[in-house]
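Quick heads-up: it's one chain on its own, the form predicted on its own, in structure tokens.
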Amino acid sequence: MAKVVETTLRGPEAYGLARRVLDEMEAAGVWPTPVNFELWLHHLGEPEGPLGQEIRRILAAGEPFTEAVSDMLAAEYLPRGRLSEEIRDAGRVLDRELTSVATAIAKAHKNQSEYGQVLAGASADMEGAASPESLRTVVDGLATATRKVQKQNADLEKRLDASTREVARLREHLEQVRRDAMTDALTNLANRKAFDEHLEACVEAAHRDGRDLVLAVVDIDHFKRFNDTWGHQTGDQVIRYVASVLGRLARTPRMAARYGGEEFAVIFPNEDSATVEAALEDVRTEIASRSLRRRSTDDELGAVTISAGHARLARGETAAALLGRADEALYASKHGGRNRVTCAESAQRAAA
């Protein structure tokens, strides 16, 4: 469902389905506050799916649609929604181990307090016995205490030793969370978030460390014909395919990231624009090399082609302005006649 959304609010439908939106939320008697128009924009964008057929089923019940209602819907159904769930549920389970350690602990610490007095009381009897009987009893005493207090610790080792194995299960599952916000749905590349943050940690390691960093902008040719000629679908399929050779591309240290719609982006740490030229161009190739196919109906789709733009970081450069002439790299090679690679500073010298 989000698929399908994402690609049309990137497109000429987007207006036409934000004017929908509101129109129909008007007429419902919903208010237009920003997690119902979400929510309506899933509607409308995917009437069959799940969460379409949810809010049919409330405005034909006549149940109001109140924010606990919507709330609900957005846990249930909104992507983001669901992360924010998955994360509360694993607060709710670190706290629960938390407090479980802490209450074992405390019970550890007053029984080792316990033994200490016995400990204690022992000493003192020893001083005192008059007699083998006697002396006897206190050993007795002694090592009954000695027996309690080694299975009150065999018992809180088992149960730090599975709070341990639960928090490890925890961390884990957290870190998938965390890798699912920072991937794109579609291709399964680093989405712009991830791209964001990890451009900025590119930029500052470079200008510290005194290293090269170049960044490439990829955008597909002709995109709206695909879409337009051939539906959504299609066109997802098609930006699929760019960003598996793309992916490909990006061995460690690089990272390719879904930029935006039908636009990627590449970090190049610690390469000169030489090499990264080259690599854009294996790239290029590659994909103009090979005609497609619609999955659907086994139609040829013909050859897809792609610009692209580099630019390497200069000396006290931000990541915004590094980006910023990438994408300028890349409108000359638009400009230029498309499925073609440019460099910014070639390009700023041939000006010149």
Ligand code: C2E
Contents of the next structure:
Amino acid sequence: MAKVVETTLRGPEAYGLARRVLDEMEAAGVWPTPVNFELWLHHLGEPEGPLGQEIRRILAAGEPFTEAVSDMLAAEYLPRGRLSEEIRDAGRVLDRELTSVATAIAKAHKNQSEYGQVLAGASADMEGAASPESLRTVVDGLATATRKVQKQNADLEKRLDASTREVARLREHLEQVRRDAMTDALTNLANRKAFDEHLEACVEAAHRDGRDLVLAVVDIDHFKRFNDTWGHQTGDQVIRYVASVLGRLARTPRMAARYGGEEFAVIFPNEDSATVEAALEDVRTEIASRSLRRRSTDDELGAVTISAGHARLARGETAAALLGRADEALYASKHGGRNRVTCAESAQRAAA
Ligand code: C2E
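Switching forms now, from the form predicted on its own to the form predicted in complex with this ligand, please provide the structure.
Expanding to the full complex; the earlier chain stays at the top.
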């Protein structure tokens, strides 16, 4: 996470910083969108931080700084700040609701004890009532006090209902915020942060329960060529296409995520390598079987192919080590000519 830059700076320095951000973005050929501005602000604050390094890597590799890339970086490096702001807002609303409910309950207590006193007084008055008139006065007084307390109870109930609704709305909103922070905007798959957390949890569960777990990494072949030939918008469509096929494959408890620009990862809990291999082969052939068209010109883009690698969790293995082996299997697919699936364990056995 990048060091927090003084983004709320007020005063002449704020203009200086903003100008530096704009100059550097212009020099790098990056559009001054709000997201890019925020990314660059953090990048300047800590050029050696993970965000700074990733931005430098992208620029050095000559990779285009598309909207999709900005969204990915923002999701990876900026969400916590935004999320915590939303959570702070929600906390404030919750605080207000709780105070209001606490006040209403305190008031209800007071009303009830007043009503108790009225009842006690009425009981004493009744005992001493000498005539039907004085009895009627006592009963009238009681009826008035009862109506008052009934109305107060109804008001309290209304207040509690409103609070319950507000808290439910808040919960839904927070759930949406949480989902957004975990979702890749271009593909609607899980983002890398969500994936990393889920993989850690799955690895832990698989070790604990002694169950199988297979991890696959998938990469679009020659993606840069697509981008360079047809433009970034078409490149983004290709990513969406592959994501849509992977998304169909990865119904719960499987999980597919966009792991990097054109790289995806899929977690297969409780499945063995043979089943995963067959599932990935289906995806590979499905993707390669369709010829895409460029929407703006209807040009034929040709077939998109993917390379994949998968590895089965070994005893005591960490998530990072599993990911490393799945990555190696992916590279074996790339080196073997692309448009193929490699199983890490089979490759290892073949090499032995
Ligand atoms: P999208 O453009 O948002 O389309 C979502 C879904 O709507 C597609 O899912 C498909 O089921 C349907 N759809 C949209 N346009 C057409 C169409 O012209 N003909 C037919 N038969 N169905 C259509 P699908 O196929 O899984 O694609 C997911 C995403 O992949 C699309 O999102 C788009 O971003 C990309 N994509 C898929 N095929 C192509 C293509 O031939 N050209 C381009 N440029 N992008 C494509």
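Positions refer to the first chain, counted from 1. Source: prediction; values computed, not measured. Heads up, when I say rigid core I mean the largest set of C-alphas that superpose within 1.5 Å between the two forms.
Once the rigid core is overlaid between these two forms, Thr229 does not reach a Cα shift of 2 Å, moving by less than that.
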